[in-house]
Partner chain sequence: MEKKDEEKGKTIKIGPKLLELLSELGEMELEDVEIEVEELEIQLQPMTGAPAQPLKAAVAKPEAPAKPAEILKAPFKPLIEEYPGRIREVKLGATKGEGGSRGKTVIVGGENSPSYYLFERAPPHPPVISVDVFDIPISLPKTVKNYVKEVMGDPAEWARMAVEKFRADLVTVELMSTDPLIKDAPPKEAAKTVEEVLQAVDVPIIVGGCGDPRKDAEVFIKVAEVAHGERVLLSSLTLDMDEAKVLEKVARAASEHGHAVLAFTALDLNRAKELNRKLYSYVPADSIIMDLTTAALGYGLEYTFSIHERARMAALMGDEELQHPTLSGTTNAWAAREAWMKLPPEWEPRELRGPLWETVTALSLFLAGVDIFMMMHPYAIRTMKRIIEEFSSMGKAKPEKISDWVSMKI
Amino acid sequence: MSEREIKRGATELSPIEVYMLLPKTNCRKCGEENCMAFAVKLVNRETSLNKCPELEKEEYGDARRKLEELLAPPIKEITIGTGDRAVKVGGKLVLYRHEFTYHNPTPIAIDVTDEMPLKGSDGEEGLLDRIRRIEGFSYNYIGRSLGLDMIAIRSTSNDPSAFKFAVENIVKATELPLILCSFDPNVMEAGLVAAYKRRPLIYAATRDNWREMAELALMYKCPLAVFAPGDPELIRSLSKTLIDYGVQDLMLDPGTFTDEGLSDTINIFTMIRRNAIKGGDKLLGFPLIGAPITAWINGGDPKEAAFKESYVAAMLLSRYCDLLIMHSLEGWAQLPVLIWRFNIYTDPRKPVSVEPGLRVFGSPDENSPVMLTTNYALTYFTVESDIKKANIDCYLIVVDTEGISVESAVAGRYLTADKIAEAIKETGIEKKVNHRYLIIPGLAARLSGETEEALGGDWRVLVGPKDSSGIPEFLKSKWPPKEEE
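Any chance you could show this chain by itself in the form predicted in complex with its partner chain?
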């Protein structure tokens, strides 16, 4: 099968095609200027059909159905949970990130078990303590808080009443969306009775229990996961069976092998996603579940397990996993996963940048330092946080490097002596300070001579530290600059 023969991809949908099916009344009730603008937003997935009240009318019934078909992502979008904390998973349109921004960042669920005591004691972690830790987990990254999203409740007791008791307490303790994990339908039903109103994910239907799990999914109107480790054919067969049974909201777990079989895992995820998106296979057009928590199955050194769990999670994020189930709450192990998730779900066309211009910190006067950085968001926020932490009164010139970091901007000529000179003039800094000393990042050291030239010899350039965490110490020893003979 060649590239040309494959089903038309989601990125090739034209706004005209969508516009032709819209009411063309230009009523603006959707909040857009006209129907064409609405069509463009629909194609870019920036709005949804239900924003158009006209389409609710009977005369548009056919058009609406066609539009839904046209706009349906090849990977179904499934909602787990209710209210503000509900998560949407799947809804994927493309295979590669550079084709179209990835949608619905992969939620991360952390496990608890129904055998944990509610309150901890003597080093044993309590269920409620762990839930508070999951909820409170947060890292501040370029001005955003990165955290965990869901709770996976595993029945290790295999006892319905123990499971129900645990689920009841969790429902009371947290608003986070839930995954109920047991292969025993009796246990599952006990949990569902306590939690079905919260629309948990039922994990999971297998070769052995699929019928009972399907009944539970229909009865309690909850999404259902399918688990068939290492067996894509069984995944597909169960998907077909369950769809015929009437279950519409499925998620697929083809098994996560963290040691031997890791290559199978990554390849199976890839095959399934490719068949769904390029082949249009509806039986596989459901979100995928990765469970790097299996890194813990053999016991052993907990640090090694957490290390492995983390990098397997990161690999699965790159290869089509729509929901992750993990165990470790170690900050060092979760941090790379949270950051990688944030990164690959950003718009690949736009670097994350901030407004260029002059920033004022504290209450600087005419003798305060003047520093310089780029407008790559991460660079800027890092510098900002270091300046604020040390309570420094200063000016910071943010140069427009098209959102590129210092080192790459110097290498790629997005940060040049001319650009710096231009920024100095534009910001009017020469009227704000009496001195003429400019501190540039250590990673831009090689621009120092050229910059002095570009500024007509009026300014002296001081090469600052390579990492902005060194700014306070740098200023302590180098500011104010010694008079030159």
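Fair warning: this is a prediction, and the values are worked out from it, not measured in the lab. Numbering follows the first chain given and starts at 1. Take the two forms, superpose them, and find the largest set of C-alpha atoms that agree within 1.5 Å; that set is the rigid core. What changes on going to the form predicted on its own:
Relative to the superposed rigid core, Ile272 undergoes a CA displacement smaller than 2 Å between these two forms. The rigid-core alignment places the CA of Asn434 2 Å or more apart between these two forms. Once both forms are fitted on their rigid core, the CA atom of Pro369 lies 2 Å or more apart between these two forms.
Having seen the form predicted in complex with its partner chain, could you give me the form predicted on its own?
FYI, this one's just the chain on its own, none of its partners or other molecules.
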């Protein structure tokens, strides 16, 4: 599939279809050269209809409504929370990532309960302590900070006053989006009274309580989760009933079974998403909730439960889960999930990259080594880590290879002698050092001669190690270079 077409159910949406409904004035108020360019950006989800002021005019009212319907994703986008910390879930356009970029990375919610003490004591974790741990969980991965996104407040007491007290304190303690968890409408309303301004997710409506939960969702203007474990037909039936009742912002939880029912769980998630996107079933076109936290239900060894929760979460991420509810805060359990989420939700058409240019490490002087790498994020941050670990004072030239790694960039001509020469000139490194030695990666060795020629014979190219972990040993034996080298 090209970048200019995306699949929507059984049809294909092209820029021409969108263009025909635009004002076609080419006014450039949207920031694009013309309406066709704007149409392409709309189809690729790189801009929004709000960027076109002409569509706000009454004469284009019908066209705007048609455009909104045409561009609406098969999976409805739902907002949970308010302000800068709000999360958007759903909004998916395709089944498979290689077809088109996945949008709205799956938020991870960590649970707390209304029976936890506010402050911990005697080894017992307190509510506010756990909130701080959730907010403080952070991991730097190739220059990106990965963290947790939401808090799921579970009513284990089934006491409205206890639930309200817990929610009130959590609202004061954090701005993270909230999920209020109870099947009792009275308990749920007590929590909503304390948190409705934060637009929490109401979890959940069932066969038995759907009418009361629907009333709460409409009264407090909050999204509502539908819960029918292992029963996709009931999910669909409840979805239709709630839509007819007037609730439009729904999320679907078909149940998460972490033991014998795991294969059924994966199959149901897949079936629901396939029917929504490929089959155009609007009753199933809502974000899916996964609850790997169920791995903790039967107690047992905490490490075994955390491990099970982690691999189930990763599997659900791969099978269309739009929101995860988890329990463990252990780094070894959460990091695989966070990193997997990061990789799934990167744009497959745009490799993860860093800004090209000159980087300075330590306190280099005019005699310090000058090295080179590409702007592929994983390559760059690996090189950066190895340089910092060895406390090397040096200059590093990062060449723009459109986010391609060294070996692939050389093979695909994204890294060439001319590009290296251009980078040398643009960074002004010649004014910072007295020598004229450039160290290139071992995987780019075949460019050494061409690079010297492109630099007019003024620079000598030294071929460094193939792996950046070898940089310290290489510099120890090869720097400063001897004249004969």
